[in-house]
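This document starts with one chain, in the form predicted alone, laid out as structure tokens.
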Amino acid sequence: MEKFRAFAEFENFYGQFRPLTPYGRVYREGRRFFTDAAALKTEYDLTAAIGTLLAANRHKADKLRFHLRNIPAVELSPEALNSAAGLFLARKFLINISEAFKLLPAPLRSRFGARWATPDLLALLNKGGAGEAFHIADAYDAALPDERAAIAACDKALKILREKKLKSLRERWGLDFTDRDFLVVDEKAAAKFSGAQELFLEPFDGTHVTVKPVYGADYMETVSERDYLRGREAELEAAAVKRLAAAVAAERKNLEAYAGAIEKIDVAAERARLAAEFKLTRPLIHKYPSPVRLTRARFLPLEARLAEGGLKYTPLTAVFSRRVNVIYGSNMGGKTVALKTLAFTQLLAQSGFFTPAAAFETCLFDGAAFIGGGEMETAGGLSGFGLEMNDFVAAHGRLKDGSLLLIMDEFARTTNSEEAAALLSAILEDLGGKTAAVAFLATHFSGLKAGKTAASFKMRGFDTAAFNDYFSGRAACGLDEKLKMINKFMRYELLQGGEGEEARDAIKIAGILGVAKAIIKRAQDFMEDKK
């Protein structure tokens, strides 16, 4: 599949899928390929139904993400949640679950399992603060106000002892603590303080002494009586905590029920977005097996190439209706284009999106397999023929497990023609005889033998008599300029037929590249002579 994904180019548009909760992001990390009809109608139900809502009211639109985004993730363990930021995460959990339930009329939350069931924690837990502050309040026991209000008269006490004390020292020595706990003196001018009580001192460096205040008996007696107030405190705080702990505990069912309804919400908002954003229609799923049409569908990856580069994108419009498919055509004619086409529309489908295209008809497939680019890979010694070989024999022995959509794009390309071209209408005629294999081939080998239930297309390929008339007396041009050329004359429709039929389009793509005319000349001499 990992290979398959890749032809398809599939992370290009997957890593614009960015839901908004830790629960989605988990999700988005699963990437779930659906082989279900029945979850996969659910998965389109829920993307259209929060599609049309959100599209019918922006302001509504922006406070989900903005709920959405400020959900996190909770840790129900006991560990977790016996901390006050551990009931923080809850409390913000429940805040902004409730208001994202809100948003959502009361049908569209039955279908996403969005039922609000505990109003009572939430309002326990707000009473340890507004917004996104959290601490253990007062109301949390009933003699925390009491030891709180001792806290505080001790403190008051100490302030006033400390700016008696502060107040004399000014006075009486002239050292000015203001915002300090202690100065540093020469050690010459802090001999006059030497046996004074009220001081300490104690060496700074060779020249200078440290001096602090003495604050006495009084203030020390309230310094202890805070200490002891303060671990009274602790407790009383502790114990709420685990109260507070043990409530959030006892809703954890509920909890892990918002978990898993917040992610429904956020991965369909999410899906919705995308499908306004690149115009995706919902893909029309019928059973195993059935054919395959695409109408006016577009690979994404390529279209954005495309349009950087001001060159025009045609989309594919086909109706695959066997299940052994083969695409006959020149290199550049748009052969792998029409192949990554229904990789990337297929997988999208079976990953619960909307496709691009403006009608997408298909099955469903138990897995899906790609072989080709071999000549680019090497492996344990394999060659790229080797690593073909090798995958096919991968994915042919999956066809006992379920059915199996399996592209190839020039496949066995890297040996002789002639032995390739067997090969190939051997594997071709092997496929059509496994009802569980769909299979699309790309070549530019001609006329396969494939089989009487296989169905062959060619590309349209390269209008030369429209290119003979634009190029006429026109100047030679750059890369840029001759690759525009190319794609302004490929025809990129896909045509029903072509068995037997040779690609053509080669040498001339190799002169608008560049190649001397003396050397096309000579190519064409050849290709006369052959005939």
The other form holds:
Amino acid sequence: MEKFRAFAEFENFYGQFRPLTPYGRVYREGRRFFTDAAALKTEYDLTAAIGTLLAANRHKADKLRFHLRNIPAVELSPEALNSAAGLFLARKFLINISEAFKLLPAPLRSRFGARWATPDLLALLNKGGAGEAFHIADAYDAALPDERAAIAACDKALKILREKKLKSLRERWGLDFTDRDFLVVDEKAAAKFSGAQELFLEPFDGTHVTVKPVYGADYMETVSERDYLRGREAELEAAAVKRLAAAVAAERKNLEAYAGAIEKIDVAAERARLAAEFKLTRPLIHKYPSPVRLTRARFLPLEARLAEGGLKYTPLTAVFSRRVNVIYGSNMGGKTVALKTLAFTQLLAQSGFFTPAAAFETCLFDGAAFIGGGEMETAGGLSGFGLEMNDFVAAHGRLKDGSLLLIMDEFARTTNSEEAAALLSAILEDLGGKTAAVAFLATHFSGLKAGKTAASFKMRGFDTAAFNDYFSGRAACGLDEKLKMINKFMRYELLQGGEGEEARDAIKIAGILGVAKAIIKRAQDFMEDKK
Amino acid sequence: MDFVKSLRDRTVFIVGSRKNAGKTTFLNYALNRLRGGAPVGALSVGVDGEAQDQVFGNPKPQIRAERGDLLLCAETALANADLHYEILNVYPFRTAIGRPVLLRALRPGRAEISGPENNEQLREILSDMRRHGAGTVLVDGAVDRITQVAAGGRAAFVYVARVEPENLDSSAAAIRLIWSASAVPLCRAGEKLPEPVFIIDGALTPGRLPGKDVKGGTLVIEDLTKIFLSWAQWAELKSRFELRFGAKPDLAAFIVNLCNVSRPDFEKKLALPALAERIIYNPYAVTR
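Right, and the form predicted in complex with its partner chain of this protein, after the form predicted alone?
What follows is the whole complex; the chain from before opens it.
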């Protein structure tokens, strides 16, 4: 499947699928491939429903995104909940879940399984919160207000004692401790402090001492009292945290249900966002096997690349009624792009997304495999040809496990054309007899014997008349210009038929790409001679 | 002008020459001086490992918070904090000492500040602190985290050094290098620079210097935290190239804590009178 995804440049799109909650992000990592039509229908229904709601109300869409973004991952283990931080997260989770649920109308909430059932728990946690903040509030224990009032009284007393002491040190010794806990004083100058009960001296370096105030017994007694009160307060806080953690844990099932619902909302909202951004439409899924129909399907990665280069993109329209399909065409004629468009669209559909096409009708496959590109690879001592054969054997073996979408691009191109054509013909014939296989094969070999069960297609190819009309003596310069020229006159359209026809654009393309005119002329002569 | 007041409403990274240079002590001092306007914020971008600031013997990196201060603490450190606080955020990123927690002190107390592990997290936390009303944010940096200065955009930094007889030469050289580097201009868009232009991505180490045969042209360095050269190598580089930085935090001050080194001896080592004027010597010293 990874090779199939890579061929379809699926990550190019999937990288833009960015759910906002930690739950949605976990779902994303699963890279789910739907093989169950009912489950996929549910995903499509949810995407469509939330998409309609959010498209009609921009403000609501922004609010939903805000709350989704603010939902934290909540750990529901006793250890994780048994702290102020754990409770903060539980409250933040509940607040944002509750607000997100409220934004959806009741029927839609019900479809997402979003049932708000814990108002009491949120009210309890809200006693410690204002806005985003949360603390162990006085309300959580009847004894806390008194303890805290006593601590505040100590703080006030300590402040008065400290200020009084610092004033006295300033007046008596000329030492200003404002903003400082200590001072560094020259040892000689500090000699006069020796014996002063209200100052503590210790060496700083060979010539200086550190001087700190000694606040006195009443100050230290107040500090001790405060420490005692703080200890009591900490005990009361710990007990309150324990009670609150137990209250949250008691609602574990509801919280888990919220997480499940919010994952669905998040994923559906993000799919709907992508559908709006890339003008995606809902695919129509039929029972296997069914014809695959693409109407103005767009291979988004290429569309974007061409747009950057100012080049025209031609969407793909095709109907594949048979299980085995062969696409013929010349170099740079768009065969591979046609296969990529099909693979990309099918992957999006089976990953729960709407698809970039005016219409896309297909069926679900239990798996997908890609074979091709072998000339670029070598592994385990196998040549490119060897790798392709190895991949084919593996894919062929999968046919017994269920239906398989098999895409083969220029299979066996690296071997001699005669043997390659023979091998391809045999494979196509074999696949025609396997009801679990739906195969698409692009090749520039002509005259394959694909059998009666296979359908043949050809890329329309280079529009020589239009090219001659336009070109008439103009010299193309630079690769960009040449590519633009090919793009301009290559008709990336898929036509039915084409079996046995040879592709005749290669010499023209070579000419555009700068091969010397004399060579091109000679090649054309050779072609004439052959005829 | 009182340089501490000039730090108000900025993000200030307090970086040190080495461990126990006195950064946390300075941070507490600066916090005291900067309260009174918008809430102050404090966090640390690295824990040195010592329990005490060995310059002045203070516990570290505990800071003394006042009501309203915004602090970043590790979840595990909160259990022992002498602080009543409200939590403003708990970040999902894990550090060795638990998740970072942003809190607001509800009464005075002491707390151990902590920090994130990378610049992206730091940016998120700083932005969160501002959203919660922080004016000045002080970032206590460990010796090997000076690179964090670069994360703060228009941030300022204070360089704290503890100078002793055994590190007198190296401390003076380090301060001279930072001073010299802080005068290198920022590379501006569209600026016509002498050719050839060498762009150094990441650390500028002796091994990455253009060969001695290359003379003239411009060297663009990411920021001054990426310079890992000796003073002599830096001086040689400056004589050969126009230098520019891709990003440049403002140098707010040098805080120098002298231990068994006299000020004249230290300034003699610096040998740069203009730099000597920029140094703030031990802000806790009684000079009268």
